[in-house]
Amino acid sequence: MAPKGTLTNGNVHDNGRVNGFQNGRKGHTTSSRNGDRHKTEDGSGAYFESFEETPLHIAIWTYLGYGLLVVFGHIRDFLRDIGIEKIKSCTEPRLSGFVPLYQSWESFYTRNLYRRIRDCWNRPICSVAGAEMEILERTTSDHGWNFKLTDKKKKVMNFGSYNYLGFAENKGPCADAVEKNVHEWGLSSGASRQELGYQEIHKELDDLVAEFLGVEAAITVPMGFATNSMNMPCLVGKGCLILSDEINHASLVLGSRLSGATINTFKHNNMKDLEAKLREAVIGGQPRTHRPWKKILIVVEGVYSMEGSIIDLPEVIRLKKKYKAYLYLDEAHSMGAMGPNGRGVVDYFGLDPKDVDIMMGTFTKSFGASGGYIGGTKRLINHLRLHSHAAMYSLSMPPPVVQQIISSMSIIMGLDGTNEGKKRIQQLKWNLRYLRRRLNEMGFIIYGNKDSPVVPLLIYMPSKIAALSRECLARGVGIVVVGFPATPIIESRARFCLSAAHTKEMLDRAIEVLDEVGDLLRLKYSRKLLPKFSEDEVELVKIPTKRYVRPLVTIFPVPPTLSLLLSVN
């Protein structure tokens, strides 16, 4: 074997194991029928995913490590209600006859496990969230209970802002257009769409949107979560079906539940049982009666923000048009992170946007802004516009944040005369196959898509949860760390959120602080053969070329063909 820390034919961990590999966990499958995505255990076909194994030991451990917590939780409680240790949480008067009004487990939890480690999350910032930010610093003299600033920031390098292109910033072009915004257009519409709150800006916004998708029409909302909860029940509803991914994000799960219709779980991207859910709800119907469905709705994300997995959407489609369904694509994480063009998840695999039947997403991460939009036929598209609760009863989208998705939207379609989208598009992709890949060679497990904008590194233990962030957070890198509940119990993981911001010192800087806490809380627990990608298969843009297209500003009333003809001379 080769000394500790050498390669040997790329297939050696830094941390010397070799031994096994494991690339299918929860319904995760490696098969593909679908043109050229040949899923390999090397990496080195063009769709490549890593779900390794949760080693048992660590497992064990992991499990033991919660059950002493819980354990220690319950003596905590019970020398609280003897009157021996003081109460410091907020809790519910206890009253004869009444059911409590919190639920008990969860009240425990925060009580007892996440009060422990608060300090990981909250922190509050006070820079703009770019490749780097200022955090305030915090203490606690009573375990996370009450904490109090000290006046002191910390520059830190941001890992874990949704700032996938790096347009979350303060200064450039899309700045500037928004500082114009404000004074031509003020802070806020005043009023909903129904009612007088449209204007010119959010029609501009919402034809920008569906030439950018490549539909007849979209509509856009003020906010991303509400995108899917408010307009999801408007699409589906009694006797109706939702076949719903089981790690779908909580926006799809409550607007599924707010439709009333039906809903069925298959297992995370796996073709062969949501297929298996599909021949059985064609061939039963609806439960009792066995009449048809009125519709069946196929719910999916484009990249799935804790696993890093990218649905296998080739293989959705031909599914849903053999089932004769329709497809609710959410494509919050990967519009603007995913594809040659930065259109998704559909322009990734190379699809046609017609063969998706609602194609849904945000404007929270790529586009430094807020919000969300739909995207569809003008048909379904003037449905939401009469229908939608989030056209009616929330205001229209401020015009600087409508300003802010107009201007980086025109600089990724590279309407604004320079290459600069591209170039952020292919820099993006070149950092995250660079860390994904020094990940892998240090030995830790990394999950996910090779081509994923989310990288989780998975840590297991709860005490390891607050160790890591801690110690990175001291060493000048700020990560976001997860565990159970909104994880299972023993895949507790960082998820590192890559940007085009960040440059090859930053990252260089970052893995060198992960492999030394690595070492330090030993979380390098991989035994699988490395990945053959490399970061070395992206093409990166240099330098940009001017060629005026279209303005990034647009001040009404001035004619758009006016504004034009303003630009070019």
Given for the second form:
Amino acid sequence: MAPKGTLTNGNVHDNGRVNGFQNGRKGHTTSSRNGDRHKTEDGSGAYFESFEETPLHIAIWTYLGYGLLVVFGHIRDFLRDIGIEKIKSCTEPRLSGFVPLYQSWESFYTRNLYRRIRDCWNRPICSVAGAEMEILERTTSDHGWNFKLTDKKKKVMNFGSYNYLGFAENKGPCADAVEKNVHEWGLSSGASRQELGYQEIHKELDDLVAEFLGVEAAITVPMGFATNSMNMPCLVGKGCLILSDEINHASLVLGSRLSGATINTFKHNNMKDLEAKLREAVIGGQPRTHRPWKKILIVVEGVYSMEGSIIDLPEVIRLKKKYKAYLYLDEAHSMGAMGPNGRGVVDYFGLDPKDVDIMMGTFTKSFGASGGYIGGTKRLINHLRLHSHAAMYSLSMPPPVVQQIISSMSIIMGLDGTNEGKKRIQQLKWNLRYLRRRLNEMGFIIYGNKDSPVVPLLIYMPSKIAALSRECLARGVGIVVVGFPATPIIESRARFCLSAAHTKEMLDRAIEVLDEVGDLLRLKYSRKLLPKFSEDEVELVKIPTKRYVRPLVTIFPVPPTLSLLLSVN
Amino acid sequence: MAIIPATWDMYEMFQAIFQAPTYHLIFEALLILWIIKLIFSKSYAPGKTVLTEKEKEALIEDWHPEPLAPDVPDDHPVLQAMNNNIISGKAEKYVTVRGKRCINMATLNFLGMVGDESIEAVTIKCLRKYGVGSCGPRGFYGTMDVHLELEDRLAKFMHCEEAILYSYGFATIASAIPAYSKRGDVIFCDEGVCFAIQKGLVASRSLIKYFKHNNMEDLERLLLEQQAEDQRNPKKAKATRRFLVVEGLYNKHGDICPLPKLIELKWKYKLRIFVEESFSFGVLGASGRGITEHFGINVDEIDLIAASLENSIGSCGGFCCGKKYVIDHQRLSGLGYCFSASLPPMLATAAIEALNIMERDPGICQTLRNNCRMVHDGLSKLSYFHVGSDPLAPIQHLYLTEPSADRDLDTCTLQKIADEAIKNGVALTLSRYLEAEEHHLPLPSIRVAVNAKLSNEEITKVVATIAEASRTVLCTSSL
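Form predicted together with its partner chain structure, per the form predicted on its own context:
Once more the chain from above appears, this time first in line as the rest of the complex follows.
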């Protein structure tokens, strides 16, 4: 008999989130069992995460809201079917003999729910996606079926882009270096790494990334999504088990599926569940045959962008060592944004990067570039250089992007001789604590870890999703809202991505707007006591830059003087 | 007891209970309890072993996983070729390999867009407006006006209703296929398709039926089989979508697909046809619109065209185009579109400018094809090689005329020839494959990529150098 809960390749949901993500963990304060970080309920300890329980009446109203929308959707579908209501979207023509490309019920949600509030997504912008951005105004004459661009632009504050360290810039040292680079290296290598597309600048980047991560070697891929989906199949295959967090990103789900390995999920950030599944897998072996698994790969993300939670990495590493599994850590949202040196969750917890077998991350978020990397032992990376799908079937990284990463990473590492990188890292920490604290004080339900660079604010009701997004935009704050299927159906939320480029004045303005809109929409649901953390624990780096000389060895741990000078308490 | 009539049997039954001896009642009660227990107890499972904690610990102690990655020697030939032939500077018509300036016959810069100064100038202007990264997926403020403009321009260029932009060539077709084809659907696919398509097929979890490369009889055989199957089970057939996936110009073979015949089969057997045009876009057809223009077929006959912007266009990313009702679906269902950061705006601008160049000077595609023909003719005369590609193809595969039984040996020989050519000023590369994972592995080959900007003298030099290099390597090794 197959172990309970084992998923074969089929049962993972198409929308990138995995089935079965339910409310089991709600109302808990997660905390680590690691000795030095004691359990805290109030946020005064080092590791604090909060997921306030959904108030019952809110849950009921939310379900009623969806119920109403579904009823109206069916009525209008019926009216469309009999030809009373005009169909405004472009629909599939009926070709005789052909099986229709889409089933009508497949797009029920898109047609009747998503369409009403479509203007909250895909807003085109026409400027750099920095602390502020210019949004192109769109109008719709038919309730979201079609949009038309007007000539008007609107300058708003940007709390939607992943620009954690503020490197989305069109001037400054990075942009200057990129401009120079275009003249020297061109825009593209025109080939894959193995087919003469491997330029010296790629080698430079690989080496720098390895040094930054504190691992032996690294390989880079021009697209973050593809880094997962094109490399995971090289690591595990048939007869291997992937233990994946239930809310892992779509790219990890796709990579797992393409690998052909058996996929099993564990509850989000739940170490007890992970241990139980690991134990069962090692003891029971493969389903039916009971042969031992060839390899077991634990796949987790550093920071979960929808939940704002941080993986309990010390515990994952303990379990991985105990059960001899391998660990795949996706640091898409944590690299650059977490840790005293901006080196991700490994740095945040003060762990040894060599304990993580596969260090994966992207350059989109903190480096203002695009693409992804995998770091690990020389043996692993050599294997990937030979067998990664990206190494032979697709383009190597475009040189301007490579340059942006090299420049921004050097600044973060302090190799440019200034403490600009440190300044940004500390500013981000201060900003996120400040915003999270204020939002908590105003009575919003805020999910996640106190140190996470993403701050999710719970909206719940479907109509409020659009209302919040539109009202904020009208008041000059651009935010991201997410609903089903990216979240569980009743837990729609807004997501604030903080950036080091945000100034205190900007945050204050945004907080003012949110306070006003929060009252207007009655979004302040929280009934919990205030957690005890604040931005005061973060020490900002003052502007007069003290020249910091690059240490000889830039591998963890960082020089003690530096960590004393700049550490978060 | 007056309620129950005395004549009723029930009455006697109750009387019997009262009169029964105690031991009888106890016995019956026990029987009832036993039945209840039987009902509620779990069924007997034979062979179910329960391990003690100690045994479990021992099992955990005993288990040793395979190493995460096999050990690769540092002097692996492919790694060596990669590390030795590292490129310095721009990979334009000429390229510097190992400090030696070579004519670039390796990278897929067919129209010479990489290295074009007007494109670089526009790109830098864009850099100064948008920075490098877009910092978000298309849904969350990652849509810049240049992305919309590029989509619009591509759709217009291809005479389609709509185009959708992906940030990576590989992810384009690999995301497009599973957006439409699901479990239970059937995909007919040429066995010569590239790896990205193969991955898209796996991700779709549909039933895949491969037909022999460019063999229409074999395809029709499979289609007839499917038709017979459908007639046996018409209910299932009504819900089974059928797709046909081909490449316009095959990367692995360098030949062109017989599109008119495929279109005929499409209408006859009611298939949706997807054409991957990474190697024909910007190459075939009077204005470079690809395989449809080449055969003079209306683009509306094709359900979806996908192509990479990494070859002819010399940028990064890829696009799909077709009817609005087809393409729009990917905006919510294309995994690589929804869940990935958008293309860096400066690279999107580079693609727009490349399209401008193609539109301003459609003759560039004709020049490219002339060069292809010339390279093809020149290489065909070489005695050690057999050229497998179409004369119009911008990639010419050189196979050994007398391959040995050992694939690795042949690869090694070809690598030596490529290295020798590099020494003499012509950059060449082998076609690399994941040998264990390819559905249909072609023979090892040197893949010569043609650039529209090559002059006749340069082509003559390339052919002569390859001839010389192969003579040097093959004569010395046979001695």
